[in-house]
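Next comes just one chain, in structure tokens: the form predicted alone.
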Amino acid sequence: MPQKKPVDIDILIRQADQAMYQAKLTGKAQYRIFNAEDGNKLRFKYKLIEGMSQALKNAEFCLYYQPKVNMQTGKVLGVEALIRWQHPTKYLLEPNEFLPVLAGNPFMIVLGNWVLENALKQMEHWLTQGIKLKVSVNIDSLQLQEDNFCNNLQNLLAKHPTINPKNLELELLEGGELNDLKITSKVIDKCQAACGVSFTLDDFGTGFSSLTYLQKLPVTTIKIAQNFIQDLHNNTDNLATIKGAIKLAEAFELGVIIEGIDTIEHGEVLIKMGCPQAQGYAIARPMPSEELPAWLETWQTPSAWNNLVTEP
């Protein structure tokens, strides 16, 4: 009769570890069985973050900037800063490539507040060339419920003087973890009175308390998510979902801008549903802030938008 292997005490505890891990992951009184598939997704993960600590390091991460304007009298309302991972053995990658693994681990703070800095530092740099725009940085609800969120910004803001932080924006995830509603319109309030910055609600429409959100949030702006731009002109559904976050944000006194704006016709029915302002390929793609001031003494709106009435 073959005997048993002998169990590996350290090899034990670190599955124990893992099974732990996962059952947290998936909210609290739960538990998690060990099983390989789990194992391997895990040291995926670990191995990701891992190298991501490397690569902030190695200043492999920079900004790319995305245009924001208004369609239809072409004004530039300002850019969204964007991360990319320059990966030294593979190639440029987005955010979608690696930010997910980092939901709920503490990394991801660090390299939010390394986006906010250097963001701050590429409007000063700007400022010298006589460019000033409004540009918008994506805050992770981690990030934001941190107890000196505000110090921070303070203290970050008070390191760029030239700035005037009403050029300034933080954009929120709607279908982040913004658990604690009350904590969260705290934070922002403090942050408004301290440091004069705005708020925007980001992807609104995808969670399931978007209302919930514009009566607890004291945002000024929310961007309708793009998957709603999708088959616009067949999706009778998407389209009343827009109509429906526009008058939204109208009755609760909000600005409103649509992201995803991939195509010329996308533009002209949002124009005429009222919602001229928007990002998008059809305007820009997202680019290294050395390109900006290029295109910025090149852009000018689409023709087919020219003179688009819009709905009252």
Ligand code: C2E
Contents of the next structure:
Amino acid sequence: MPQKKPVDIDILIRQADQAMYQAKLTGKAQYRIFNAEDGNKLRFKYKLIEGMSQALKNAEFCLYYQPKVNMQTGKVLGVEALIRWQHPTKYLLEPNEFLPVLAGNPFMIVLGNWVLENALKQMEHWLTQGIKLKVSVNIDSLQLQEDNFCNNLQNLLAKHPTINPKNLELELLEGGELNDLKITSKVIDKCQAACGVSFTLDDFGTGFSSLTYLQKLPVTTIKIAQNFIQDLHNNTDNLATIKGAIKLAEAFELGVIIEGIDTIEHGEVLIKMGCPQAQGYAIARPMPSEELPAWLETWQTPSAWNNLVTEP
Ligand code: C2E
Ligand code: MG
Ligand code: MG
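Switching forms now, from the form predicted alone to the form predicted in complex with this ligand, please provide the structure.
Starting with the chain above, the whole complex follows.
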């Protein structure tokens, strides 16, 4: 009779742990049975996360900044901080090449805190150059729902007393991860009351329950997702969705901004629709912090946007 191979207890525990981790990722009260393919994927994932942790120590991450403007008046409303990874052997990696693997992983919180801290340092540095800018930072839901998010934020702001907290805006992604609306709205309220920072609902329209989000989350602005900008001239559904989002913002007395304005024509359409606040390649691409002062000096609205009015 063939002898059964003895199971290595350490391997068994590790595999059970991996299955438990997979179950946790898919939500509460779930179970998963370990399989080798999951195991390989997980090993790859952990290696990548380990690489990112090392990259943070090696100062390979940096923030790019993309302006937000009022296309009608030309006023610069602020900038959004967007993370980049200057990989030593690859190229400048964009967030969609490394952030998705961090979903649900505690390292997302570590990296998120690094982003907040560095955005504040940058704001402080710009202030010394006479540049007073509102800066938006993307906050992952895991980071927001962390127990002491608000206290951490308060401590960080206290370290940078020259910054007016009103000039810090936090962008939250609309989507499944904000599903614990009660917790999320409590944290938002607490941060607004304790620190005076404001919140924007990012990528509005891409989640499943936009109206519930608007009702329940005490945000001050919605940012319409760039998906709706694509093929604007031929896609009446996208046009209708943008119009609807603008009206919703109005009804809920919220500010509204649109992202992904990548052509002058997009800007024209959006100004006429009553959404002059925008961000996109037609205005400026995300840029390293040191390039921003020169951009601010030279920026002016394209002439095609001058004298456009909102159509009824
Ligand atoms: P987002 O917050 O919605 O940021 C806007 C994204 O659209 C940016 O991509 C920006 O470069 C891109 N974009 C801006 N204008 C245009 C345009 O006219 N056309 C097109 N096609 N794209 C445009 P990026 O920098 O690759 O960031 C992607 C996403 O990664 C962000 O989407 C945000 O969800 C996430 N992200 C970026 N930085 C951070 C961060 O520090 N923390 C967290 N948690 N997430 C971040
Ligand atoms: Mg954003
Ligand atoms: Mg967005």
